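Shown next as structure tokens: one chain only, the form predicted alone.
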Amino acid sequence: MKILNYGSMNIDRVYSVAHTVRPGETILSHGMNLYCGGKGLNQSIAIAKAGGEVYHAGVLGEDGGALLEVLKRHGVNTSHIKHVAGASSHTVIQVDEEGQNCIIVCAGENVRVTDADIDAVLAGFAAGDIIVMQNELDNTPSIMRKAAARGMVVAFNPSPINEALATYPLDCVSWFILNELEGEAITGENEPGAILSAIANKYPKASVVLTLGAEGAYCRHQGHTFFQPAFKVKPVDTTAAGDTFTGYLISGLSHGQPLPTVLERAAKASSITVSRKGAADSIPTPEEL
């Protein structure tokens, strides 16, 4: 079973601030660091670090050398990445003194994913392979439909939330991996049990993992519900916490590990990530768990 992550790759410009900027306000940053990030890149690295065989697909601009290098260095197969002229995607991230963040993603026209790109990538994958997607690419619905038509297992992390989600073919999804805000955007419910039930009723063939930050995570799979408590740590930077959880979850599923074991390892890994600065480089190895 192979894992394909069709996802974003961003140059993260991370600013340390006392608090995130309010409307009409100008504040001074305590400092700025550049990191390799993007939900797609972070999740591919987490999958690889967790022991999964993962192929990353997406589009890089001329300034994306560091993004390509960090994927390769962590064992991600980059043969399906397309290179184009112009700039790569980038983000502006504010991280406050409590470790909480807010993020702006900026992707140019040059890094759009076309239907021809999708067909070329998916030709190398078969029924039963896992495809991981987020909501930072422009042609996600087409990727979903084409992957599902090939019989691939579609795992979807609907982040960031936007109005376009309502038009996505979510009946193609095999695994929803989301937090409370994303769960509410899809179901209209804001209580964990109600979110799980609403997804089960609307998409009965799908499984769902609902992450609740410091409150742990729930999983509904084949009619059974599991709860995984969070491991308590002092947060430093929460930027890649959800991506780490997703990566360890997908890797565990690809190896056929028992679901309680998969959830526990994912929770441990994400707790380590939030105790460190940065995104991709903050994701732990299995030995650190």
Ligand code: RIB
Second form
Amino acid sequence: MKILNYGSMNIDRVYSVAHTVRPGETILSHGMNLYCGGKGLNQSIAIAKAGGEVYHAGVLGEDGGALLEVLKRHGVNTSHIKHVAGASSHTVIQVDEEGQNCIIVCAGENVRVTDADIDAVLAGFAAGDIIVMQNELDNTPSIMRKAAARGMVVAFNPSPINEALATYPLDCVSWFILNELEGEAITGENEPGAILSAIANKYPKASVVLTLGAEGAYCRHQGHTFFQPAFKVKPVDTTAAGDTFTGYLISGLSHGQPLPTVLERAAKASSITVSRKGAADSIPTPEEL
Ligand code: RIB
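Having displayed the form predicted alone, please output the structure of the form predicted in complex with the ligand.
Everything in the complex follows now, all chains and molecules, and the chain you saw is the first one.
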């Protein structure tokens, strides 16, 4: 079973701050680091590190050399990445002294994915292969529809949330992987049990993984509900923690591991990511778990 991640690749500009900036306020940063990131890229690297066979599809701008290199270095197949003129997406990330972050994504030329691009990529995949998507590319509904029509297993992490989400063909999704805010955006509910029930009622064939940060994660799959507590660590930078969870989850599912094992490994891996700075580089290997 192959895994295709049709996903974003961003250059992360990460600013260390005492607290995240408030409306009308100007603050000083203790320093800035550049990292390879993007929810798509982070998730591909997490899948590869966890032992999954992953192909990353997407677009890179002229400044995307480091993004391509880091994917290759971690064993991600990059043959479906298209190169275009112009700048790649970048982010402005504030990380405070508690390790919490705020992220602004500034879309570059590399969020544009055409229907012809999608058809060319999907031609290499078959029914039963998994496709992983986030919400940082501009033609996500089309990718979702076309992948489901091929019989691929669609795993969707609806992050970042936007108004367009309400128009997506979410009945194509087999696995929702989301946090409370994303769950609220999709269901209008704000309590974990209510979010899980609302998704189960609306999309009865889908499985749901609801991550709650330090409170752990719930998974509803084929009528059963699992709870996975978080591993307690001192947070340094929460960036890519959710992406790590998603990557380990998808890799574990692709290997047919039992769900409780998959959830435990995903939680352990994301707790290690939280204890380190950066995005893709902070994702642990299975040996580190
Ligand atoms: O999930 C973390 C990622 O979100 C960052 O790497 C940033 O690029 C944004 O896409």
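What we label the rigid core is the largest C-alpha set whose atoms superpose within 1.5 Å from one form to the other. In this text, all values refer to a predicted model and were calculated from it rather than measured experimentally. Residues that one form lacks are left out of the comparison. Numbering follows the first chain given and starts at 1.
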Core fitted, what stretches of 3+ consecutive residues have C-alphas moving by 2 Å or more between the two forms? 108 to 111
